[in-house]
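The chain below stands alone and is given in structure tokens; this is the form predicted on its own.
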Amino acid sequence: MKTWQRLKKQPELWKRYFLREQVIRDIREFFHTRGFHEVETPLLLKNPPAESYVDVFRTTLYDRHRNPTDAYLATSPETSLKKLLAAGIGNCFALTKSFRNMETQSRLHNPEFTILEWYRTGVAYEKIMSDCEDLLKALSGVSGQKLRYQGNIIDVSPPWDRMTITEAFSRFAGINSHDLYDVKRLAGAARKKGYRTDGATWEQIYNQIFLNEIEPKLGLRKPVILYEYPAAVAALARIRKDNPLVAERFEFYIGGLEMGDAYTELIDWREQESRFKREMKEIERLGKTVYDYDQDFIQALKSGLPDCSGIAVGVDRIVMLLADVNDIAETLFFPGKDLFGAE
């Protein structure tokens, strides 16, 4: 049954779906009162961010003479916002749609989703941790009180729990730091747990263990900020100067849900271009849609990106949390499952 049909038969469900309206209003109020500029970022890009872990939507853009150009739906507003940061916009945020392919058969993903992304200049990622605590406190229905989600009572009032990746692997998976950072030792530990590791990269092994044994246990009583991610999964985060094994990256979890991903942003254009090139090789190796990385973004970094930190937060998952539902489709009027018949 499509969502509109269910709403017609069960009008009491409107309250749950209207929760999104209040969340969107409260998010905008939160950032506007703190002096952030709201930015409209493009949904159609010539060069999406180089990210091997996502699949892009490719389309064709024609000029008036029907000359074709490849174009892509934005997977995030990140590179657009950072270009404005390089230009001097200061603290800013975007509340927009993003698109990722091959995500119709998951209760936690939708091919078209709402993303909140914000950046602060002149601060490290610890300040973004505080923002996250304050934002959840400010959202309608939370206000520092305890939250019920899927049978768990979660105290969302600050301060939240903090845990390094090394601590999480030790506590929940029984893997120490010595084994975690060595691909052979990690593979051996994974095989003992029953995971398949033949031909797998360190990152693939890491993800198997993390997604199955660690993530579901995070934030069940109190939100958890998981930080000091391995440098191998730094994404666009800066590597710590005092410890090259880890990046200045954190994610926060509530009720076993990954809610947001934050970095002290990489501002070295040479390192950024090197990472983009590695990502493009990995995209090709995985047989995904190949495209050119954004040279204009590299030029923006060359011009000078200020020291800054930022985060991307899934708004649909915030609504899931506040509505106490375990399927993202239950928060959307037109989920991908309805539109494309995915089961």
Contents of the next structure:
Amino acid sequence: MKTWQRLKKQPELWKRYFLREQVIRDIREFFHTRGFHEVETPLLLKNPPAESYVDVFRTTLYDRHRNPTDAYLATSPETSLKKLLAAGIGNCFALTKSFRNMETQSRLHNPEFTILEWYRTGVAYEKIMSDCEDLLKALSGVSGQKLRYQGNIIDVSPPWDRMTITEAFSRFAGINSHDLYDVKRLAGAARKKGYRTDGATWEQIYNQIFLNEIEPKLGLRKPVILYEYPAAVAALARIRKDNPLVAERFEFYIGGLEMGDAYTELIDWREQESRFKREMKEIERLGKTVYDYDQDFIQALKSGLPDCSGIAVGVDRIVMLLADVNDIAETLFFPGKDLFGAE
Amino acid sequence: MATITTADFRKGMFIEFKNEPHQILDFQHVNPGKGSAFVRTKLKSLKSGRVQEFTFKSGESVVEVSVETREMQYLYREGDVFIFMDNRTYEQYHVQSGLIGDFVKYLRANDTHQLLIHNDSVVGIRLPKKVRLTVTEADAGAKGNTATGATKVVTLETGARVTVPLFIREGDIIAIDPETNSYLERSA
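Given the form predicted on its own, corresponding form predicted in complex with the partner chain:
Now the complete complex, all chains and molecules, led by this one.
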């Protein structure tokens, strides 16, 4: 049965779906009252952000003479927002759709999803951490600062728990920092736990342990901010000057759900370009849809991106949390599986 | 035994996990933030019946376990052990209740079921889409809970208690989905 048919049959379900409306309104209000500019970023791009872990949707743009150009649906508004930051917009946010391919058969993903990104200039990522605490508190669905989610009562009032990745691996998986940052030692520790490590990269072993032993325990009573990610998974985060092993990246988890991913942004264009090139090589190696990385974005960094920090938050997951549902489809009037058939 | 990868995963399939056969009850693709792809599974041990979650690397190879199904008649119960008979060979099998799980409450003597066999021992039961059983106790005058759509609870001949619509009466034969324990229909 399609969602609209279920709503017709069970009108009591409307309430759950209307939560999204309120969340969107609250988010806009939150940032407008703090003086952020809301910007619209393109959904159709010539050069999506170079990310080997994301599959893009490719389409074709034609001019009036039917000359084709490859075009891609945005996987995030990040590069567009950073161009505006380089141009001098200051604090800004986008609340928009993004598209990621090949993410079916997952209760946490929908081919198109609503993403919130905000950036602050002149601050490091600690300020974004407190923004997250304040934002959750400001959402109308959060009554009395306690949330019931999938059988857990979660106290979302600030301050949240904060834990470095190194601490999390030591506490939940019994892996010390000595082993964590060394591919051979980490593989050895993983094999002892019964994981198969043949042909696995450091990132795969790291994430497999993380997903099996750490993530399910995160944020069941209080939201958790995990910070200081290993440099190997820095993504677009700045490496710590006093500790080159870790990057200024954090994620926050509530009720076992990964809600957002934040960085003190990398502003060094050379480092950014070399990371892009590395990602493009990886995309080719993995046999994924190949595209050109965004030279215009590198130009923007070259022109001078101010010191800034930012975050991407899955808005659908916030709605999941407030609606106490464990499938993203239960928050969408038109989930991908209604449109394209359940897999 | 065949080597497969996570791309071949299907619900209900049997794989070797930590050197023991497990059934894949459910699986989900997961992508950690800025990370490669993984497959999160819910696995049920055929030996202990214990259910646990495990996340595989996407593309990781695993061994598929061959499990065959045989038609067997349920005979009787001895404490925690249920005695079944292979309809073809007449051989009897002693099955621990844990392997049958919640379905024990629908077992009626002489009914035939599909049992799962691995290394010549019973490792589980394939749940039928529906079971048909007679209602032995139903409160005729029950007003039911109208707020939740007018239902009441009745007792079936095997002792199982299920929630049904108000019109169901003692002596009716009804169909139940054993997976969800929900009422499906009244048989004519």
